[in-house]
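First, one chain by itself: the form predicted alone, in structure tokens.
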Amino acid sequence: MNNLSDLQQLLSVPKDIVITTHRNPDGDAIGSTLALSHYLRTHGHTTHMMAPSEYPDFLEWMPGAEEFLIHDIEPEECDRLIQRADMIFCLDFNSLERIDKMGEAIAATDSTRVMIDHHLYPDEFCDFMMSDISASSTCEMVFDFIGMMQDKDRIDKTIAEAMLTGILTDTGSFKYATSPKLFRIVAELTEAGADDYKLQDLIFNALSEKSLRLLGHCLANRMEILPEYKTGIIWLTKEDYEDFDIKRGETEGIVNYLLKMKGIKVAAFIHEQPKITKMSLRSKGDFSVQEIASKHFRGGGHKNASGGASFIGLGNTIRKFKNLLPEYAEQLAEL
């Protein structure tokens, strides 16, 4: 964090603070925002949490989640709060393009901006930046931020469980991006009252019957394996979305099932939307799907977890992805 003492000085008196996160917020986005909001309120700050679009239903249990303002639903209220804010925290994203119209509102203000994020290639649009691509999650970084503020004693059960939720979801329940430091943090969070068993159950055992049937459809009818490239693909059409009445968040995690197969090192989930085709990419080991997403699909993210999009339709997007794989054949063969 640059100029930490200056930020501490700004936060030494109560402020009107907006905390923002990215479109289609996941567990890390919601968890980090809630944890920071709860923490800042212990210092007397007024906080308003907002995201461009709605969060998935499986996070509704989180204390304070009902306070989230959604820009797609309440744009005028969100913009009003952004315009009057003394400070704006930007969590789990590092470019205003990630938050669409909400980013335009933030760009137009003179508010002090603070970024806490762990994605590659941050834009320099904030006054204070805390960027660490080695971190497992933004929740891990919020824990570090509270520590830098010398305030770990303010981490209660609610704050600890919000942070642990983001850590669990972004690491896939400790499968990815782990480190000795992370497990020490988790130990401190459980000591602060976080119930890891309860959280695992709420997060990973919350599928509806419809979601389970959708997963079965994906694995039985929408999966293609390319063993020569150690790659698996799952796709969904617009008709699939209608047939299963798929809502936001209900396809979360489907891409990861491909990596459960022995020998598969790269996974792609490609799904057709009304005006755009989106994709989620995952990989194991030293293979960067971030490079594929950023170079070919207008996206980005992490080395082993990235996303992108195209405007050429589902079939053409699948073909484009498959046609790229020979370029990486030698690298994939070494995995």
Ligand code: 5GP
The other form holds:
Amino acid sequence: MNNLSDLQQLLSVPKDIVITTHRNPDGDAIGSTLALSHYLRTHGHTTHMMAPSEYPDFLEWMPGAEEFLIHDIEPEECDRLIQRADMIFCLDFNSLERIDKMGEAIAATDSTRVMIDHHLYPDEFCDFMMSDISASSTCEMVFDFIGMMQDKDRIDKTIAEAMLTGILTDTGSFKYATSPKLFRIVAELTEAGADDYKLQDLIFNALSEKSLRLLGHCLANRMEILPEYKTGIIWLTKEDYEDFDIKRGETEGIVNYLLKMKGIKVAAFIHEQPKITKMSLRSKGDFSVQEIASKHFRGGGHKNASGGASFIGLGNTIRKFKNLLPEYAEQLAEL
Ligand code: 5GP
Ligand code: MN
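Right, and the form predicted in complex with the ligand of this protein, after the form predicted alone?
To see the whole picture, the full complex is given below, headed by that same chain.
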């Protein structure tokens, strides 16, 4: 963090603070926002949490989640709070474009902005920037932030569980992006009262019958394997969304099943939304799906986990993705 002492000075008196996170918020987005909010409130700050769109049902149990304001649902109230805030924290995203209209509202204010984020290639739109692409999650960085503020003793069970939630979801239960430092942090979070067994169950054993059947449908009927490119694709049509009554967040994690197959190093989950076709990309090892997402699908993210979108429909998007693979054939062969 640049000029930490200036930030400490600013936070030494109670402020009106908005904490924002990205569209389609995941466990790390919601967990980091809640953890920071709970922590800042221990210092008497007033905090408002907001995201552009709703969070998935499996995060509903989190204490404080019900306070989230959703810009898609209450744009005026969100914009009003953004306008009058002294400070705006931006968590788990690094470009105002990632938060659509909420980003426009933030760009129009002259409040102090703080970024805490672990994605590649941050935009410079904040006064204080904590950007660490080696961090497993934004939750890990919120832990670092609280440590920098000399306030680790304020981490109670609620704050610890919010942070551990984002760490568990962004690392896929400690399967990727781990480090000795992360495991030490997790030890401290469990010492602070976080119940890791309970969290694993709440987060990863929360599928509805419908979602489990949808997974079966994807694996049986909507999967294509391209062994020559070590790539797997799963797609879902608009009709699938209707037939299975799929809601936001209910397709989370499906893309990872492709990587369970021996020899598969790149996975794509491509699905039709009302206006756009969205995609989730995952890879193993040195192959960067961030490059594919940012170059060809107006997206970005991390080297091994990125997302993007297109406006050319499902069939064309799948074809476009497949047509890109020969370009990477040599790189893929080495994996
Ligand atoms: P997911 O596939 O789980 O939606 O996202 C994987 C990663 O890519 C996350 O870190 C997410 O923030 C990022 N990501 C997903 N969609 C987009 C997008 O449209 N643009 C950018 N820049 N990043 C995205
Ligand atoms: Mn994250």
